[in-house]
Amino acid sequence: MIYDYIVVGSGISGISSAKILSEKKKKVKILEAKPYTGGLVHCEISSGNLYHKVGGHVFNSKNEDVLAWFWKYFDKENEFIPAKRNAQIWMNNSFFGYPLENFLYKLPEDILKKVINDILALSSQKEKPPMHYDNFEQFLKGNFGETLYELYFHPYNQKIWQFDLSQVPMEWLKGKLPMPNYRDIILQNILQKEESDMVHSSFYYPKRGGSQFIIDRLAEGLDINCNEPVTEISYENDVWTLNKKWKTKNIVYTGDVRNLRKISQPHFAYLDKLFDTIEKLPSHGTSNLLCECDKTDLSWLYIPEKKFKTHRIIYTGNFSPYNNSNNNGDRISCTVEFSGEQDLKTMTEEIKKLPGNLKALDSNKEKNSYIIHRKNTQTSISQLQKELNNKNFILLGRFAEWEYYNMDKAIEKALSYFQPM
């Protein structure tokens, strides 16, 4: 049998792509290396609590096509809970609103004066478009000032990305950046209104099952083989063969693009120079603890200070009451996330310093969670995509396209690629 499409990977990009193709009556097979579906949005039950193994994924979108497609498969009123984002920042043993520039009035007076001086100086200058700056560091300093950069933006971003911000190119960040309006910042600090412009300032979350519920629903009716890592790809007479047994006219590859040459030799030998660059692309993983903690009304807590190894707490127990063990009582579940690989002892010692009387229940390490761009990364990936598309080999997803997609953006990209067919 020759499939119309074989999708490699069953994360949100792979499942969405396969679902859209199945709507068009295409014969689709999904091959998944792990024993379960979901990729980075996979969830499990641990100690009676829902455990987001990587991050804490919620759904919303400003793209009407994404919303229309998504809600075809779900009952918004009965299967999801609408929620408002309540994010804060933990600094200096105090809570600050998020984004920080809208809550400057809570800063100590000496720091506030420096921030205001920076903002007044920046507001008097001619506004520069984001692409005017050479790198992410210059952008942050040029838009928020040295004081806020050193206080928050540098330590937090450095902790997440673990990469020199002056080496992060601006072309990757186009459309992803906070663009400050100094008049609005001043008004916000006077009026003290809640932020509402961010795409996830409000969101929908499944009553049961978290993001795994979304994966499982979209996967209904799809032909999926788990425990099937793709270790070999060959090409002959316009037909791709995977693992010497699965044949297709088109491949949708959502795996790690850095592994592609290894599993497809010698068919991409003519792209060796390009793969030499792509295989050196940097990334790092995440480690986290599923915890129980005191009840709070927070959804996210960002932790920028260098003295903490963790960078955020995701209060998934507040996303749905069904995420919590029935035995929690006045406690809820949350996930404490660390960039990079951290050992269990380090993480359990760390949570003793954090607010909320945290108690560890489970832990997880993900080798690759965050992709990092360097100069010419986007050019290299685009060039590879163009070459592969000529052979009906499509790259989609965070690690295939080297783009930092959330669930909604992954769905949006799959729709843009396959829906117009």
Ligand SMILES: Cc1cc2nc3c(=O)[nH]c(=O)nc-3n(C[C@H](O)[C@H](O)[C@H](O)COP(=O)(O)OP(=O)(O)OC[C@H]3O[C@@H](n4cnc5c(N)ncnc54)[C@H](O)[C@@H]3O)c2cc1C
Contents of the next structure:
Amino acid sequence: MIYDYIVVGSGISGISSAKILSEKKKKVKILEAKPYTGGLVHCEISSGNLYHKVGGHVFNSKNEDVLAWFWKYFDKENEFIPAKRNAQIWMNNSFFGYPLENFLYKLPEDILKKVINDILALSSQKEKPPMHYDNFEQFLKGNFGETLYELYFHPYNQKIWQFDLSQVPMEWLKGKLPMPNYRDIILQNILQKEESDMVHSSFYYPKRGGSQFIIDRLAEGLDINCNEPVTEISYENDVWTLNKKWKTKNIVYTGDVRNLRKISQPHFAYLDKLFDTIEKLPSHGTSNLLCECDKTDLSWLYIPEKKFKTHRIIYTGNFSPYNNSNNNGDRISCTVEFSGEQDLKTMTEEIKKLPGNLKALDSNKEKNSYIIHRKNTQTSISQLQKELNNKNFILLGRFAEWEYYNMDKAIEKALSYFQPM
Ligand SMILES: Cc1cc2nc3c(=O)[nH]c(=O)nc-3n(C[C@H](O)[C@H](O)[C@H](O)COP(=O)(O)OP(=O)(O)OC[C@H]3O[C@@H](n4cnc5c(N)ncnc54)[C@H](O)[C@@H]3O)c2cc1C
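Switching from the form predicted on its own: structure of the form predicted in complex with this ligand?
Then the entire complex follows, led off by the chain already shown.
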């Protein structure tokens, strides 16, 4: 049998691509390396609590097409819970609202004065095009000032990206960064509204099963083989063969683009130079602890200070009561996230220093979760995409396109490829 499409990977990119293609009556198969579906958004139940294995995932989109497609498959009122975004920043043993620039009035007076001086100086500068800067460090300093950069933006972003921010090119960040509006910052600091009163502050979260519920529902009716890592791809007479047994006219590859040369030799040998660059792209992983903590009304807590290794706690227990082993108790579940590889001892020692009486329940490490761009990464990937598209080989998703996608963006990309067909 020759499939119309074989999709490599069952993360949100692979599942939504296969779903859209099956809506078009295409014969589609998904091959997934792991024993389970979902990729980065995979969740399990651990000691009765919902565990987002790679950090908490919530779904949100501003794209009407994505929302219209998504909600066809779910009963918004009965299967989802509207959740409030209530993020805070924990610094110097105190809680600050998020984003920090809207809560400057909570800073100690000496620091506040410096920040105000920076902001006044920046706001009186001539208008700059938003992407005027060469790199992420310059962008943050140029828009928020040196004081906020040193206090918050640098330590927080350095922890997440584990990469010199001056080496992060702006092309990667286009459209992904909030631009500060000095008038709004001043107004917000006078009005002193809490984040939960702001317009962008609510989202929908599955009542049961977290992001795995989304994957499982979209996967209904799809033909998926788990435990099937694609290790060999060959091409003859316009037909692709995967692992010597699965034949297809088209491949949608959502795995790591850096592994492509290895599994597709010798078919892309003519692209060797391009692969030399692509295989060197840097990435790093995440580690996390599923914990139990005191009840709180927070959804996220950002932890910028260098003395902590963690950068964020996500209070998944607040998004749905079914995420907690004890629905009525005074404790909820949460996930403490660390960038990169951290050992269990370091993580369990760290939570003793954090607020909320955290108790570790489970842990996980993911080798690759954050992609890092270098200058010209986008150009190399676009070039590769163009070459592969000619052979009906489509790259799609966070690691295949080397793009910092969220779930909604992955769906948007799948829609843009396959819906017009
Ligand atoms: C800590 C963290 C928090 C996040 N929070 C959010 C959030 O709150 N909201 C949001 O929308 N997004 C969030 N994201 C982003 C989101 O996780 C990704 O956008 C999304 O999961 C990417 O999906 P994907 O299908 O492109 O890739 P993946 O999820 O990586 O899926 C790729 C799949 O392909 C499989 N695969 C790879 N190679 C092969 C092979 N050779 N053969 C067979 N199978 C293969 C993998 O096993 C995997 O299952 C977060 C990401 C991280 C790291």
